[in-house]
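Coming up is one lone chain in structure tokens, specifically the form predicted alone.
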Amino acid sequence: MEIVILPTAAEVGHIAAAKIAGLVTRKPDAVLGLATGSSPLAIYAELAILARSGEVDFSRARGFALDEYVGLPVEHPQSYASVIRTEVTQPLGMDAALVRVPDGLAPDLAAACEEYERAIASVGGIDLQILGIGANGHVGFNEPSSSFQSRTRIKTLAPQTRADNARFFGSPDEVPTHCVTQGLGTILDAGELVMVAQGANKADAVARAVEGPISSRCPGSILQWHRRATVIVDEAAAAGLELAAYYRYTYENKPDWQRWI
């Protein structure tokens, strides 16, 4: 696992975007796992700048969203189908036909989850999965106690997650109680993981994910099992890391052939 600590949240977005842009430049039909929430928004804003300038062409890239609320109409501004369309697909110039979001309105949700897994497998899997982390350590909507072997499925959102997401809705009562999310096993199958976190409210979760035991109590700790996981955080989110000085040293002294920016 590589941990990159940067001075500001804006730089987190810039560096993470550079890594993703490098992949798409090398492999124009790359398959991206698309996280939602506030953490990756700076990434998408940076990638949109690169797309508008013509530096990177995302028209052949595929995308699979991490999750979706159950029962929320797709036209609702906080449905992840809507968020992915307005924050990712349109700004990056991606082909909407190549971008999938789990179906939270399917009459048979279990069957829809199985079909989503098959769709990912049919394109050879996800090359790079973008991740954020919740204050309770969740990735995607895999709440604490999620199985490390889990696949795309229905989950009940924890009260803390609903409270955290209430800022997008107005009140916790408006946040759906259930979601469809890629499982931890699905996430681990991706060729590369890039997790970003910004702000002091993520410091405890980041510390537990990076330096704590691998435990279902902190789903983000599964990144320790992945052979190509990168965690990019600002100083506030890095505040709980005991080995922060070492992470800064290793990043500053990276060989040129290992750098992506």
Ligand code: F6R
Given for the second form:
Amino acid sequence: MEIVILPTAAEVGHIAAAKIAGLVTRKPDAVLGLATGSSPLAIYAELAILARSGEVDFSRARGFALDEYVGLPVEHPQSYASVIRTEVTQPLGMDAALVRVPDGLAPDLAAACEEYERAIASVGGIDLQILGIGANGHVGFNEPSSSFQSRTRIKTLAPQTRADNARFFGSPDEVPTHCVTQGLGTILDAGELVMVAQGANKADAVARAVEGPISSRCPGSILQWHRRATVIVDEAAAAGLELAAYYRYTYENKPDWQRWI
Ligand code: F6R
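Condition change, the form predicted alone to the form predicted together with this ligand:
Following is the full complex, with the preceding chain placed first.
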């Protein structure tokens, strides 16, 4: 696992975007796993600039959102279908037909989850999964106690997650109680994981994910198990890392052949 600590949240977005842009340049039809929430917004804003300037062409890139609320109409501004359309597909110039979001309104949710897994498999899997992390350590909406082998399925959102996400809604009660999320097993199958976190309220979750025991108590700790995981955080989110000085040292002394920016 590579841990990159950067001075500001803006730089987190910049460096993570550079990694993703590099992949799409090398492989124009790359399959991206798309997180929503506030953490990746700076990444998408940077990628949109690269798309507008013609530096990177996302028109053939494919995408699978990490998760979706259950029961929220697709046209609701906080449905992840809406967020993916307004923050990702449109600004990056992706082909909407090549970008999928789990169906949180399917009459048979379990069948829809299985179909989502088949759709990911049918394109050869996700090349690069973008991740944020919840204050309670969740990745996707895999809340604490999620199985490491879990696949896309329905989950109950933890009360803390609903409270944290209330800022996107009019009131806490409007946050749906359930979601559909790629499983930890689905996430582990991606070729590469890039997790971003900004701000002091993520410091504890980042420390537990990066340096704590690998445990479903902190689902983000699965990154330690992945062959190619990069964690990009700002100083505030890095505040709980015991080995921060070592991570800074390795990043500063990275050999040229290992650089991705
Ligand atoms: C969103 C997702 C979640 C968020 C996490 C952090 O698709 O999967 O795991 O990444 O809840 O949310 P923010 O970024 O809003 O702090």
